[in-house]
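The chain that follows stands alone, in the form predicted alone, written as structure tokens.
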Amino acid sequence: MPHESLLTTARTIALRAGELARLRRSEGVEVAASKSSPVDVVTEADRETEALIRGLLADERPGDGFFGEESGAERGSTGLTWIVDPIDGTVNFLYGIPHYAVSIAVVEGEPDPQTWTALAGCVVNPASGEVYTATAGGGAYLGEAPIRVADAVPLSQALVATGFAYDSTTRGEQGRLVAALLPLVRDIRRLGTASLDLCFVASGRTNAYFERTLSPWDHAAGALIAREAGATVKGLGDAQPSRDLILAGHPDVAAALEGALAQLAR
């Protein structure tokens, strides 16, 4: 397989991380900071769980880059960049809502989305202990099985997922979105953790997902599980997925939600 040393650190190490920010949610959490809004928080959980992550990459790999969501970035000499997520779905986690993840994925380039090229990736659930797994050309997995999309439906019949942005106008609007889409698809979930909205994708669970405003640690690791499991992942028309958009489904579904989404918009 294509890649696979890469996986396998991306997978050990998500799994060292995830039986970390496990146990501190037994032990209790608090939040540590607020960032873009009052309830955009951070808790100390994220944070030494990305210090975790970190270390064990430097040790493991030490002339890659690091691109974390807690700790910035860091360039490395090799051309590959770690981009981590150590705790997506941090309101679920404070919450103790059994649904977030540790989300690590390896690529080349710069980091950046719009450029880069993903090799590897690895999405973690703690709380259920589904770990999703990718390489570039190599399939997309759920444990040790393949995964694909579910076989295309009409819009009408499509479980779409889709997720709120921080700031309270923003999400207003997503709001208004979303109750003019609702009666043209089967229904909306919104489970709020991106990176396992992709993986939900990804193995079928959905059918389609879309969302405003994330970061490229939320979307890195997910992205890939979902292309190399035959959904198209995109943002707005030819551009790949970005703060303005991200769009995941099987290429029939995606394209139905994104003719949709437009013509909603306007």
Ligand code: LIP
Second form
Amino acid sequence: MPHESLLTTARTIALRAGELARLRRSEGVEVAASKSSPVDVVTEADRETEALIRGLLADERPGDGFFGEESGAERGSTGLTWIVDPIDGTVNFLYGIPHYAVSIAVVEGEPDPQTWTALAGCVVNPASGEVYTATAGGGAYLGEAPIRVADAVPLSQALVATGFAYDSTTRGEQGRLVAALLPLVRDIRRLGTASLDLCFVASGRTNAYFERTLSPWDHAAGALIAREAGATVKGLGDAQPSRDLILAGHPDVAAALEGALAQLAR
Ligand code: LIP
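After the form predicted alone, can we look at the form predicted together with L-MYO-inositol-1-phosphate?
In what comes next, the whole complex appears, and the chain from above leads the way.
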């Protein structure tokens, strides 16, 4: 498998970080601070888990760059950068909803989703024990089992996941769009963890996913896993995923969803 060593590093560290997050969740979780809005929170477990990941990567991969949600970016000298969300689905984690993830990806080139090449990625749900992995050209897996996107369905039969911003004005806009989309699809799922939303597309648990206002660490690993499982994963127009949009699904479903969203945005 290509980039197997990088994947082994990502998976080993993601599993250790997941164990720490699960332990901290069992001990009780409190908000440590808020960020972009009163409902955009960080917990001490977020910070502690990222510190663990960052330290283990520094030991294992000296010279690689780091780009994490809680402790920022550090340029490396090897051309590789680790993109880390220590606890994706922070609000689920805070409330004890067992649907959150440690997301670790390693990319080649600048740590910019518009230009990077993702080489390996791992998304671990510590609550369920599910481990999603992929390497560029090596396929996508849930545990040891290969995974593929669900077969194409008409948009009216598509189960579509999405998510909403921490900014209330943006959330209002997103809610109006989802209300207009709802009668056009089978149903909507809002599960609260972008990395797992992308893994659910990869494993056929949903037909498509879209969201705006995500950060690079939310989708770095999940986008590679979804692509390697046969999904189209794109941003707005011809762009790569960005804060403006990430959209993923079977190529035919992704195209139909993108068309519907464009129509509804007019
Ligand atoms: C979350 C994403 C989720 C989105 C939330 C939040 P966080 O990331 O995983 O898809 O809807 O608003 O951005 O903040 O838990 O790392």
